[in-house]
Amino acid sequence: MSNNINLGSSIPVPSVKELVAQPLAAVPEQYLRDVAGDCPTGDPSLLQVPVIDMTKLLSPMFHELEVQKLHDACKHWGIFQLIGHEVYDESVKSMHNKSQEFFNMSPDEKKLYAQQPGSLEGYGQAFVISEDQKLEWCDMIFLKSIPAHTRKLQFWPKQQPHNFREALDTYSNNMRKIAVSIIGFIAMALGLDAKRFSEAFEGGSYDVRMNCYPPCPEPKRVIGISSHADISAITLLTDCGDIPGLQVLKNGQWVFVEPIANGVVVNIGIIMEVVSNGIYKAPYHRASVNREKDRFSIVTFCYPDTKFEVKPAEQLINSDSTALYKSLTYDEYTQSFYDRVKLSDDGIPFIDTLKI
């Protein structure tokens, strides 16, 4: 991404964790949302997010069947859980611990890494652009991690938590390994050049967002993260525990993505929706909160290298299937999104602005 792209900024807001640390008689008005007309929550016994096994994708015996299963998951859900990826080890668990340690530090310690004017990086909340907008029940720290030269280390905790920087470096590289591998199979499922996509993500960029969702006395009246589709190519999420919170919109219902031990949630982003010419959809998803416990998660947004053009793949365009989306350079695509943030109250989804 070019240095001249304006990534916007966010207005400082109170820490939710500090808020719940005081006796809280009622949730402040700025967090309460209108739940009238909200989609219902689906029965988890009836609707479950698909599970894809990397060991089967790599196995000559099961490869073809698992690639078809992957295609169906991307086409009908836009999200799946990945198991068998072989990089979930002590380093990933270590990053989970470091993330929780960070949010449990004192307010003064965390504020050393607070977002600065003109930057989304650091500790705070994302995309708060108005004093009047509803706030999310979430504290976060957002850091650009790969390539290493894009890191703004003033936002990376240095002394406490101990070895935070080393843990995040290892974690980010682990997530890149998963992304490079699974994006190749996603391309393969579309009939595209798997090697080209894997190489684009080997040299891509990876941004990490760590989330803390404190317990809330009125969990059904707030939202951890509002409904949205990701602008990445794919997004990888790991839950730091077994508390469900991520929900995906499927058939007009919100479906909980139940945490799986050693699993990584893979979410299709808008870049891949464009590349697939709409065959795969970037699903709307959100985060709910609960009444009793903190929930922590780590999200890695995965982008291809800056030479990658965001446009429908030529192999998918023919007399029966015309291009549905514009062709943009990587920088044009990214800047168009951050320009849209200021207009988000017009109700037009970002993906619709990319259509021909």
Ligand SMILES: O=C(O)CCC(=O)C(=O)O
Second form
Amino acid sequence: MSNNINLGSSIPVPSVKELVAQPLAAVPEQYLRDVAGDCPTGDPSLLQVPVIDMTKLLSPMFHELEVQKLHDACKHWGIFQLIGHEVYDESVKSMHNKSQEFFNMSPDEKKLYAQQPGSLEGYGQAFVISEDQKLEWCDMIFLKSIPAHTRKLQFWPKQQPHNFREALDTYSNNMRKIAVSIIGFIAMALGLDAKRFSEAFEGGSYDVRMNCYPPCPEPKRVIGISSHADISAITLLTDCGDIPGLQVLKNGQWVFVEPIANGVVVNIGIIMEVVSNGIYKAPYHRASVNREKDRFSIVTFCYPDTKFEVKPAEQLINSDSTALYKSLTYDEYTQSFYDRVKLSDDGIPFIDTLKI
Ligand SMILES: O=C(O)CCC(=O)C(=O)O
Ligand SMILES: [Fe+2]
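Return one more block: the form predicted together with the named molecule, after the form predicted alone shown previously.
The complete assembly is shown below, putting the previous chain first.
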């Protein structure tokens, strides 16, 4: 995302961690949802998010089969767990520890990095645009990390947690490595030029959002992050621990994405839905909360370089299949999203505004 885009800003709301630090007689009204029309939660033994193995994608023997599996995963789920990648568990664990330490710091220490008007970066909550908007049971810190010149270091925790900045630098570079290689295979699965995609992501941007979901006395009536599709090209998520929370909508049911050790959850974002001309869908997903303990996740939104045009790939357009989405420059795409965020919610999903 380039720097001249106006991201809009968020109204400050109380920290959920501070809220639960006091004895809580009842969950405040602003967090309570109407769950009457909600989709059911699927039976975990019947519906399981696909697992893709990077070592198989790279192996001459298993490559073809695994690319087919990847294609099916992107087409039918839009989300999968990636195992067998080469990123060291240690560097991921170190970022997880720093993130947990950050959320466990005192309110005053965290407020040093609070979001400021006119910017979405920093510690707080995302996109609170009106005083009567329902709130999410989540504290977060959002930081642009790659390219390095886009970093707003005033929002990057400095003395405490010790070495937070180094850990985030290493973590985001590791996530870029994973993105560069998996996007190449995703392009290949679509029959597109893998190298061109990997290069676009080599020079792409990477925004990191660390989420903290405190325990909630009424987990069924609140939501950690409400249902949405990501505006990224792809998103990489790591869970800091083994507490499930992420759910994806599949055939009208919410399916838990169970954390697996050293696995990275990959989901298709709206940019790749457009590029694939709808063959792959950016899935709706959300974060649920639990009664027992904090859940932490780290989410990296991956974008191609700013020369990349957000439009259906020409190779996928032919007499049988016409372009279903508009063509936009990268900057037009991001600006159109943030323009919509500033409006009050008209109920139209962002992806629908991109359709022809
Ligand atoms: O924390 C999670 O499980 C989901 C987070 C997410 O979807 C997001 O930050 O966009
Ligand atoms: Fe998301």
